[in-house]
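Read the single chain below, which is given as structure tokens and is the form predicted alone.
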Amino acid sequence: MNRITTLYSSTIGKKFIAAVTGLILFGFLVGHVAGNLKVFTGSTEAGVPHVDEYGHFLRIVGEPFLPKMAALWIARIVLLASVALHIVVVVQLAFRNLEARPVGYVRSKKSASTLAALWMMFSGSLIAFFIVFHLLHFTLGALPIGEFQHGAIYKNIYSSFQNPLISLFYVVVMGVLGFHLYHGVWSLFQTLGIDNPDRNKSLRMFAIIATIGIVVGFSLVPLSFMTGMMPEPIAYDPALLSH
């Protein structure tokens, strides 16, 4: 326990925790965008959207060894814990950096790293707000935006993204996520000791490509529904999902 406490209290330990939790969240984003893109794969012959099938799969994965929704809730708890821990250690690191500044620090001479850190704080705060908004919107259906029916993912998305303001809000946040993600992915390479002069160019290229892929993938969904490119949802029997 003392080792864990010592690790957490040290600057290096906090950077390591930020990198590991960031890696977990990066992996989630890759999987989440892949799942979202199922809205473009159409429906079954019975009219069940493939994205609804995917959502049903997430709810029953692990059965019969685990109760229904258990694996999904385990994943949610791990992700929410990672988000919370990531935010806490990043904020703590930011305050440590502020305390370490010389008394005569001149604002006009801020280093690029300081500006990047300030941007990460701003973008991270917006993303944290968006996570809460997104959970209330599409997971709980607690916001008065479009129609909401548990399990009817395609229908919920279609209804919400008919509103241009909601669609554009999602796209703007994805743009902010992109800047945050690029800096975060490159930073975790450095913190975990993966960076090396011989492969830094490739690692930066990976960070750029991964960031663009995630941002474009997420943004395509609201833009496609907002512009009328996607077909209207068709009513189907929810019992078909259990077959």
Given for the second form:
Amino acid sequence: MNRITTLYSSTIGKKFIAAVTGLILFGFLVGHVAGNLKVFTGSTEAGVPHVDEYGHFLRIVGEPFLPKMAALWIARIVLLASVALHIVVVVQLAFRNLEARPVGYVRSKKSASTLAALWMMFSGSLIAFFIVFHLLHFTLGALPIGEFQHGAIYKNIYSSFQNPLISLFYVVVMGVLGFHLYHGVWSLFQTLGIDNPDRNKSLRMFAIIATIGIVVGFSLVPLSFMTGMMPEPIAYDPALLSH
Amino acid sequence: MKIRLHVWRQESTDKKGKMESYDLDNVLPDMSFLEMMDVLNEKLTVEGKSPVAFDHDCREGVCGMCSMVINGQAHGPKATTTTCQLYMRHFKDGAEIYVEPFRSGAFPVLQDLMVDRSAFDRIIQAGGYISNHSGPKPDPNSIPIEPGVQETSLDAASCIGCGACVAACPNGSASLFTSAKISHLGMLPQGQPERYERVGAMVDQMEGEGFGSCRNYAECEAQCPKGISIAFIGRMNADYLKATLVEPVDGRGKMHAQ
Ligand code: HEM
Ligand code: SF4
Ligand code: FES
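Form predicted alone done, so how does the form predicted in complex with ligand HEM look?
Below, the chain from earlier opens the complete complex, with every other chain and molecule after it.
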């Protein structure tokens, strides 16, 4: 416990927490984007879209060892805790940094920092807003956007993304997320002390490829529905999901 | 050459400062930047005005005293060059040049372009000592050191403690300086006995002085006159995390079987 408080009281320790929670969230994004791409793989013979099956699988995964929804709730709690911790430490660090540089330069010129790095707080804040919006939208169905039916994932996506403004909003947010990841996914290795001159090129390349993969993967979904390239949802019996 | 200077003037720490403009039209391209500042001060003195206060000592790029932010970059536009080694030929005739002090909460302005960098001395003091025997001198090279390690450690040791890294960092972080000082001892065999104590003590002091946190912009590396690599910051992070999370606190206590 002592070690944890010592760690938390230092800026390097706080950045360590930002890096570890960032890594957890990054891992989640990789899984999420892979799951989303199932909208493109069609339906089962019985007419259930693969993405609906996948959503159902997430609810029952772990059965019979775990009760239904248990694994999903564990993952949700870990993710929400990561987001909360990530925000708490980066906001504390940001305040400290403002104090550490109270007066700026009349003429300033950046030699190395990228806009992605300088705007982490901006991109992060938009992501925080988006997380709330997105959960209200597709998890809870609490927003007046399209039709919403629990578990009918394909149908919900189809219906919401008919609205080009909603689709474009999703695409724009994914672009901003890309900026966060472009700096963040490399930066976390430096924070953890894993980067060194031998690996630097590969780690930066990894961050770039992962960022492009995530941004393009997520954006393909709203773009395809918006442009009318996707088949209309077909009603099916929800009982088909429960086997 | 002719130049127009905009220089930060501030009487003392607690007075408000502002930029003042001066025209110089007898600048020689082969003057160093500090010689040009001397010419300006000469002119100001003759006019009965107070000369611009700035720090300098060796004027050959080794002491780290000269400290100016020139056109928005610590030590000016030329990479891996201290202000004293910057020449007027590096500027165009008719150039407008902005000269400001190193900005950081932990480096209060003393007067004009002079700042108090004693926080750096206290970080070095916090590093303490290395254990060494005081008997007869050992043979040179009696402790074998891998050449790569030796070179890297010397790279870190080439930090002149100028503070440009802090001035350059948008967060006012002293990570590059502190990590260089931690690494040049931490990498050598002679620095091993106190390695993890040292990283803890120096990082604590750095934070106590109110420096900001590193966001991995690499702005420091780009503006450091000695080209110190941010690889040392990664190394400091790894050592600090190991010191806090892994290194034993109680190495000698008894243990019980379950
Ligand atoms: C999908 C969600 C998110 C992911 C994958 C993510 C990922 C990351 C990663 C990997 C880092 C680098 C950590 C390091 O430098 O060691 C980072 C830094 C940062 N994140 Fe996030 N983040 C997310 C959400 C957020 C949110 C919601 C905020 C809201 C404020 C935020 C604000 C920041 C800031 C300001 C930094 C820079 C911290 C610093 O270096 O001082 N992030 N993020
Ligand atoms: S790391 Fe570079 S910029 Fe920082 S104090 Fe040392 S020499 Fe100056
Ligand atoms: S005056 Fe010594 S380094 Fe510039």
